[in-house]
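One chain follows as structure tokens, the form predicted alone.
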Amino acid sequence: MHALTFHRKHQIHYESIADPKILFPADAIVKVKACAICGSDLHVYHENEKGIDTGTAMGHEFAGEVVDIGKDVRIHRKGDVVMSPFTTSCGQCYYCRIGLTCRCIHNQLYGWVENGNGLHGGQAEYVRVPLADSTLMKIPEGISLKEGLLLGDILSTGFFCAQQAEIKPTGVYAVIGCGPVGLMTIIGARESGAEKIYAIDSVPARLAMAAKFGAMTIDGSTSSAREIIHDATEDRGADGIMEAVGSRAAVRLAMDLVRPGGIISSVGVCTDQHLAFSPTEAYNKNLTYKIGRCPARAMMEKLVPLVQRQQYDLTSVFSHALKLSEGVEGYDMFANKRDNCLKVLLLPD
């Protein structure tokens, strides 16, 4: 089969690799019908996260058709059209039972093979899915493949970010970063009852989309977010900050914007060695800081009704659609924000 594979920093190849096979009785093989490039993939692309083996198939956002199953798979059948979260989960361990499926004791992240161990990703023609019954979810009626991709990662992550912020209708909130996850976070905050949401970015096209989704926008390159937020809150700061970038600068800004006793909710994957604020600063603000991976598999079922309502133009975050064979160009375009690239959809040739 063909796949987009990692070779070294800024070097993604479109090449032929071995087809996946059933290795364990709970496995399934999915023929990929749609996949996408995620901001988290850029951590590998830029080698901010290291250790991945050369030749690893990239990607963790995919949807497709089940074409083979192991003997222990009971829920899914060949021909089922399915979506997947970005990590596998067993559905039975302590963490799965409490809804923290991202920390399943058997979890694997698609697109990460290290020292020969791990799981190839979904930016490929086929992908092996361990623990298929509890990991995969059939795409319900009224939901497209593209919407299935969003449910498996960025839509769930955005709503998780808003959930962690403990939204109250009377509060003032800010979202830092209007990339795909930040935009989904705005929707999550609205659906949680937020009436005042500020969205901070420096890319005009992204700010325009944030406004379309109901946020008041702040261009951080021309305005002081701190002044605007503090002016709107009698100089207190926002009740909650939702950080969807994953950088020291973004977390530092969140700390500057949040009020004493407020919450910072971080879902951006930050690869810096240290936090952007000190324990003393956190103590002096009575800060609640929530950070971590979204339990996407647990969120997906909850969000299906929202997607079926068709209230939001969720798939408008896909600014570009390319063939899988054009994925190398897609990575370059996405990484460098060329042509106002927001998110790249990839379709197998």
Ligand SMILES: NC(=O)c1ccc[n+]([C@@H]2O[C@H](COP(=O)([O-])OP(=O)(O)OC[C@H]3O[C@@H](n4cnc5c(N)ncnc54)[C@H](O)[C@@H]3O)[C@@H](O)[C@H]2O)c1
The other form holds:
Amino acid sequence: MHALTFHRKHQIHYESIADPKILFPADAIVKVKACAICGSDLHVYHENEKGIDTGTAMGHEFAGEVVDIGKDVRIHRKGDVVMSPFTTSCGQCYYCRIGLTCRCIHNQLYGWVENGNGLHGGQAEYVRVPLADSTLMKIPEGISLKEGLLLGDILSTGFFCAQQAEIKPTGVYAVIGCGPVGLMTIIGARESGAEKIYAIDSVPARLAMAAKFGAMTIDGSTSSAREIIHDATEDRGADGIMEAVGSRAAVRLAMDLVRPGGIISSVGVCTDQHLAFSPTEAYNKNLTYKIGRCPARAMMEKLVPLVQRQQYDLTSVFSHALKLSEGVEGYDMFANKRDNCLKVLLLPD
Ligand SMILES: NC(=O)c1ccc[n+]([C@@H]2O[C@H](COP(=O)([O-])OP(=O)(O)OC[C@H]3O[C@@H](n4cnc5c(N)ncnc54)[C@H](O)[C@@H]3O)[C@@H](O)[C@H]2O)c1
Ligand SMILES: [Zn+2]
Ligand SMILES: [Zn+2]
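Here we have the form predicted alone; I need the corresponding form predicted together with the ligand.
All chains and molecules follow, beginning with the one already shown.
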């Protein structure tokens, strides 16, 4: 089969690799009908995250059709149209039972093979899904493949980010970063009842999308977010900051914008060695700092009704649709925000 594979920094190849096979009785094989490039793939692309083997199939956002199942798979059948969270989960361990499916003791992240161990990704014609019964979800009626793909990662992540910010209708909130994840976070914050949401980025097209989804936008390259938010809060700072960038500068900004006793909710994957603020600063702000991977398998179930309601034009985040064979170009466009690229959808050739 063909897949987009990692080779080295800024070197993604479209090449032929071995077809995935059922390795364990709980596995399924999914024929990918739609996949996408995530901001998290860029950490690998830029080699800010290191360790993955050359030739690993990239990607963790996909939806498609079950074409083969192991003998222990009971819930899913060949022909089922399914979506997948970006990590696998068993559905039974302590973490799965408390809804922290991203920390399942058996979890594997798609698109991460290290020293021969791990799981190939979904930017491919086919993907092997371990623990298929508990990992995959049939795409419910009224939800498209593209929406299913968003549920598996960024939509769930945006809502998780908002949920962690413990939003109250009277509060003032800020979302840092208006990439696909930040945009979904704005929707999540609105759905949690936030009435005042500032959104910060420096890319005009992304700020325009943030405004479309209901945020008050701040171009961080031309205005001071700190001044605007302090002006709006009698100089306190925002009640909650949702950080969806994944950089030291963004976390630092979050710290500068949050009020004493406020919450920073970080879903950005920051590959820095140290936090962007000191223990003393955190102490002096009585800060609550929540950070981590989204438990997408648990979130996506809860978000099905929201997607079925069709209130938000969620798939408008896909600025470009390319063929899988054009994925190398897709990475370059997304990484460099060429042609106002916001998110790349990849469809089978
Ligand atoms: N926690 C999770 O489970 C999870 C899931 C998905 C993605 N992520 C992470 O979320 C982050 C965002 O993903 P994405 O797909 O939206 O990526 P993206 O790279 O498209 O978006 C990041 C945005 O942040 C903006 N930005 C950069 N520096 C900034 C700053 N200092 N202040 C304000 N804005 C700034 C950029 O202009 C861009 O629009 C990534 O780090 C990704 O790895 C985490
Ligand atoms: Zn992702
Ligand atoms: Zn588990």
